[in-house]
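First, one chain by itself in structure tokens, the form predicted on its own.
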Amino acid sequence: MAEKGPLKMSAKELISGLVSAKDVEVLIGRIAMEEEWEPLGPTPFPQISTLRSWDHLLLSRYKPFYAPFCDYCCLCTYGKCDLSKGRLGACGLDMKAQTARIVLIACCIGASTHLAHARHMVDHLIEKYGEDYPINLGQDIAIEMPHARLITGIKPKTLGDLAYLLNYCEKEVTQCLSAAHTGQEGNYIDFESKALHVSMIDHLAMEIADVAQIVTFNFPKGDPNAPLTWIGLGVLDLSKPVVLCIGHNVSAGVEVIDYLEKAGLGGPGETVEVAGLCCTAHDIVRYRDQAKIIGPISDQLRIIRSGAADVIMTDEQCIRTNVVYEAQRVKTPVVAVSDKASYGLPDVSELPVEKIVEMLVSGSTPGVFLPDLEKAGAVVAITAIRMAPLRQKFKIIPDPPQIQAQASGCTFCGTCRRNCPIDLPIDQAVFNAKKGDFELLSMLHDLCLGCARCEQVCPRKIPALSLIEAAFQHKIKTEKYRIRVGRGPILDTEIREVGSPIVLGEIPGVVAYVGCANFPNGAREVGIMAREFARRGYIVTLSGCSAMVASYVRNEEGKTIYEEFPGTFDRGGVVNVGSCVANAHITGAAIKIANIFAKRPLRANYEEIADYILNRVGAVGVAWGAYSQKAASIATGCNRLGIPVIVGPQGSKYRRMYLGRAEDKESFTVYDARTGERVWIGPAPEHLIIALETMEECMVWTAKLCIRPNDTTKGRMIKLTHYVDLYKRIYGKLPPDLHYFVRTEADIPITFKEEIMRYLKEVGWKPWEKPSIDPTLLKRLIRAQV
């Protein structure tokens, strides 16, 4: 176990030959952290009330709208309380306070379980590589890890460095999670800033676990031209045996690889295929590219059920709870390395590993317990390559032949279709199926999310999920697509090319297209809206399963988006960071330029950073799929930071969003830092949260939330030329609400001149007055009173 925090001593008195002192603390072990390396800003290792103020500002703009979906609340024995037409809770907590605390719990699950990953690879790391493993992230990275630095001004140097800061981190979840208790907080503008407060650290703890990650293992360290690997089903030669990673937490995967390298059996995909779903999939191909990516979260369950994978190795996070009985299914044998998922399965941790696979190969046990994660390396290896030419008739995915016979027993009730989460129709296509006609149960799989609850619900207990899958198969068995391995942060010298245009708004914008796979109408559209986004030269990031779908679009030359864009952070560049722990790199990016073009004092200066990010830095998130709740406190922490996030139309489901009111002039004034001087700035950016229902509604309100009021009026045209464009592609005519964004007339695109200045007239449009060119919300940074 690490050492987690300087050693304290305290004495009342302390007397030696050169000292004679009183009421003495000493702390040992966090010396080189203490180092003066930038003057300490105003709020280092901010508490729950350090940054309220920042919040109460943010939501005094973008209030809280909550659309709860349940009116009572269970989470006390006095309950369940009606909080519904005004009602109090027994407790007297109101109905907005009430879903206030519901997300403020969600941020805390999410916050918590990136932190639960941190910790768990630091101490792993600690042991295998000693606490004084230094934290290098090559020359080209000075900033090495800006949310530690701008959060905590700590500037890490070690892995025990990392240790210590995830101290802090488990103190402020618990403090925020503690005021979700009865009879504590009650109003829900603070338990909103709970929330943001969660979230900022759950930023903090993903830039730790991926860092040491990256350090320890010797992951691409921000490299533009990270290879190209492949991903998709299709990748896998099954003449050899498998093994399936599943989860967050690539540190079991990484044993794998290095048992059979030190075992002789070569890298991966020589001997034994080596892959991954979700997550790990990224990280292991970050370790080495010759292993391979499946798919996503929302692959899980059809690949479990191919019967591809001779052993799968479960870690943490999003792996279905059903997985043991899935793979019993297919004779698939499990090992969970994680005691935060261990399945109810036999702890072997002390019986040798011959004894083990012998368990999980005689199929005496359908898997096992086992967080000794070198042991588990070995049982995974031997047991695929024993499984292997045991298993080659497993699979409960019928042949194209038994699709009819299993959808005979349909009856056209609908029960499978009222249950689907997207309203597929799975009736339809089971009955067409029924008849001969496959073409829609071909046609539902790129649409469907996998969770399997049509089969739930069926009267006639027909596999609905197999029967699509069946009929997709000639083509997933052969389909392969090239996506770039994750690199990781985004280098001080990338920062230093496009700060100014970013700023001033020369390059339109950052789109970041992060995590999960609950996708409205498929996987393709966040591919579709990455390379539009791309060809306008905006910088595109994504991270997590929004990374592997959007290689699933190839371009009219049959190129992917990673082999048609350059991997660099700058104009028209496709970036793959890597992860969800990898989103920190995003973020951290936004945080960069504030310091590294801006000079902005970075160390324990979260406010101003905040406020110049939200006010110049025209950066946006898209969790598309967002299904989590860590994509809950992903979004949040973003939100603090002063970034944007939409969310597709699964996203309302989080209940609430921070919106703006344009026509609210008063929220959008601010002032300018030169003055002193009020000033109107426009509603820029409109709102810090939304749900959108469409692909076209999302790319329309991707290119207006990159709008910032400090953009000159050369980087204010290009905006509103991608506004405008995209909106009338759409809606065939003007925005509405383009005068809000027109400051002068220079502002104007060349392109719709005319078209735009006969609207402004008839809307009574004036040149504005005093636009601002140093826009804060923070009265402090005013350099000059009025």
Second form
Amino acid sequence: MAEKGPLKMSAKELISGLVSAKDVEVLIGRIAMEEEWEPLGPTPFPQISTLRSWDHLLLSRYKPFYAPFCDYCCLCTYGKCDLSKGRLGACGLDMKAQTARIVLIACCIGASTHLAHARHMVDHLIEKYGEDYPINLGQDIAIEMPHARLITGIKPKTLGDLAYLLNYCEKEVTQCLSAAHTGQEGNYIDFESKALHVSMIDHLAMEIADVAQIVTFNFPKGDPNAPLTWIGLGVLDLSKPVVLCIGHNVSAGVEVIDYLEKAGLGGPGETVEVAGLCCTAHDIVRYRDQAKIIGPISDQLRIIRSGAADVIMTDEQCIRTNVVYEAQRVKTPVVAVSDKASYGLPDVSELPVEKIVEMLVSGSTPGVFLPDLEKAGAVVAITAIRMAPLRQKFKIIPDPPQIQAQASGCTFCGTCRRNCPIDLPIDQAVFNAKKGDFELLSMLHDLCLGCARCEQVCPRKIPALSLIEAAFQHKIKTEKYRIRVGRGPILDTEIREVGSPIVLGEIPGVVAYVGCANFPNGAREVGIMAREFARRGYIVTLSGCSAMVASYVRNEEGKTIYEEFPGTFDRGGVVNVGSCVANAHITGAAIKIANIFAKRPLRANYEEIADYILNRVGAVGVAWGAYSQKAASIATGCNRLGIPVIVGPQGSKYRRMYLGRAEDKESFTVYDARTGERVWIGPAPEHLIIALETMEECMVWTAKLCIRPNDTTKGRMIKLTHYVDLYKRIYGKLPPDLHYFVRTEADIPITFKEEIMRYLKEVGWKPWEKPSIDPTLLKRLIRAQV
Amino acid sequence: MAMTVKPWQWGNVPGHEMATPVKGDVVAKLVKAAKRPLLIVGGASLKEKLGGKLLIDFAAELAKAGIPTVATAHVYKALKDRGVEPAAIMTVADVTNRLQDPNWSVDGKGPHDLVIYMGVSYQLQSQMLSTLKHFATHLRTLSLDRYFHPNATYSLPNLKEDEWEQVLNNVIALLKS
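Let me have the form predicted together with its partner chain next, following on from the form predicted on its own.
And the full complex, kicking off with our chain again.
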């Protein structure tokens, strides 16, 4: 968007320092002079209820399913109100509405977190590079920000435009959050509509954050051949000073690297190791691939207690909130740079670098709050160098011979297990260790989420997490894997290549493994599933902690998925887009398919594009270890765009799913846009978000949820081949719902043809009268009325 | 561990109304008295061991005693190997969702009156029981897992392995008698 200031204007004429124009529209101190790159669609800058009718359409098929966590509402001073078994609260709210309200609040938290991240990032980058810094993602990406174009109608050109878009996002989040106040919204469907709205905003905010950092920090711009780098607990050269960055906002990590390079200390790893945990790790390796990724959030306490870090720099999100205490135990100073997470530390912004370093090295303070990022970069680098010889990697994880002694107090009371989020047999493992058997402790390493709740509740104060780590220490050095650096967006050229086979079904689907590390049976399941679907020719995309742990499973030749498969967005490609804000590129790819391949108008045309994706783009998100409110809003944002999501069993604690009922034929009817007739299209996709129990079940459902009404016969046959093959492998029989998906005999996979025909005959299947239609939920898209 | 009726997961305290702990013959009588029971068998039944057997072995015996059974997760094959043809293969969310509908039954033979969960992982099962507690007041629910589920109508208390085995054997014996 072309927009300049300062401004001087009259009713008919406007003059600024750089532009002059007539008959302009003034928007909150800015002048919108969007070039006519495409006719403006029906819903520019949608407000809280603009897309409500779309939400109601979705939710009439995919009805909210609630699993409350608690019988009470305790948000106001009337409370606690018992809402169980149909009771109403003092304000009149029932349990469905209250649960939807909690979901809305979670989505608002998630969206606002990415949004605040984006705001910090953009403001910082404007200060550093100026608001006219161009949004340029290279010649292969003309549609630079599909969410921005789709939602707002704006084609951003500069960092200043991104700041403008953030104003809109902030307004919408505020509107949605206000609906959760006592005495406002009272209907569960409308709470859900607001959750969908704010989650759509979340994807725009993520896109803004990631594009801003890509263009300014020169991250890979959709490069399928982005370099491979290292990940794992064993990647660090501990003979060097180590900087550990924790969080999601890489602005400060970049400053550390810049300082090292400017000071003649070389890039990451030359004289100082620069490593990261969680998404900031993805982004420091996008900046310099010599930096290292330790791993997901679940490795946080492990690596802090290992004493490897000589200084810890925290930015924002997914940080252990007692990081200062834990770091202090191993004499590691903390530099907190985000005002959203300052941990009670003294603000040292006004002090000179030397003085701050002296405070940290002398231990006069366990850490500092230093929001001046440039200064923080210098402080962190110098402190690491000075602390390393003093600390000598002081750690609190015991050496293996000490394990038995520390476990000796265990009475096998079971309290640890009864507080473990995933019910691990910690009690048995520690009790075995007391008797000298460390095998179970060591095995728990790969399953444990690293939260240390077990330690908090142990009546004998046994440090169970540290014991698990100690028992695993002999294997730590082998914990080194190769991962491809996050490549960012999908190229327009790639979309042109795969748009047709995806929409027609010949590429059986796009599967996105995203989200956090609350995995039900350890991290390995993500890697196993990702490899399975890449080998089957699906396009596999990954982000965040899931992109990390997917590298932990090697193939028969010892290769990780990033070494085994190409990084292209194509059949059998494995695409790491990057940190969690890079999730916007996965949903952005679906949007681009509708626009680039199908030529659907993009500008401010949300409903039509979402309708297209729901009916035609066989994409599925899998957040197998989702834990955070951010994951809730990411998933819900996918849902509004017509993309189904699977979460792991812990995801049931989000309290809400959107479930279809396959046998409810009316709910799975659409308009045939060619004729206006209502046509049953089968349960495709059957659900919008569902929590599943096991990896095996997840694989079957991943294949099934890729089926779309628009599949050609060849495409449907290919998709059914994978669904049937997986189903037979896991259940030993044909899927009992095949008759919902076989439209004509041509849809039937050749490999299973006889068997399927026998089954179809048994259930009385008949070829569909209208196997091929132009499906839409939107009446306005009907071209000819019947 | 001593027997207790506190929720197995300490944080899983939903409200003041929690499940009635049941044990011994009472469980068997509850199941026997049900006119349209439904057994839901989950993925953890393939891992949980008791008395030298897997939980799925006990689930199969219950199913053979004539309780219509839904196989969730990927337990179908294991039930089939034990001579049981479940009435349906469904996700635990799908079957729980349908059970909110007072007219729904897995076999079309009339609504269920007692829903029995076995081998669905603790946290997921707790959420499913919560759904039915709040939105399916026409149903009673029973957890036959080893640990107390406060969101059920009836639940076994937290049990030692041998106690759990004894309860399950009692139920099976009574149903087969």
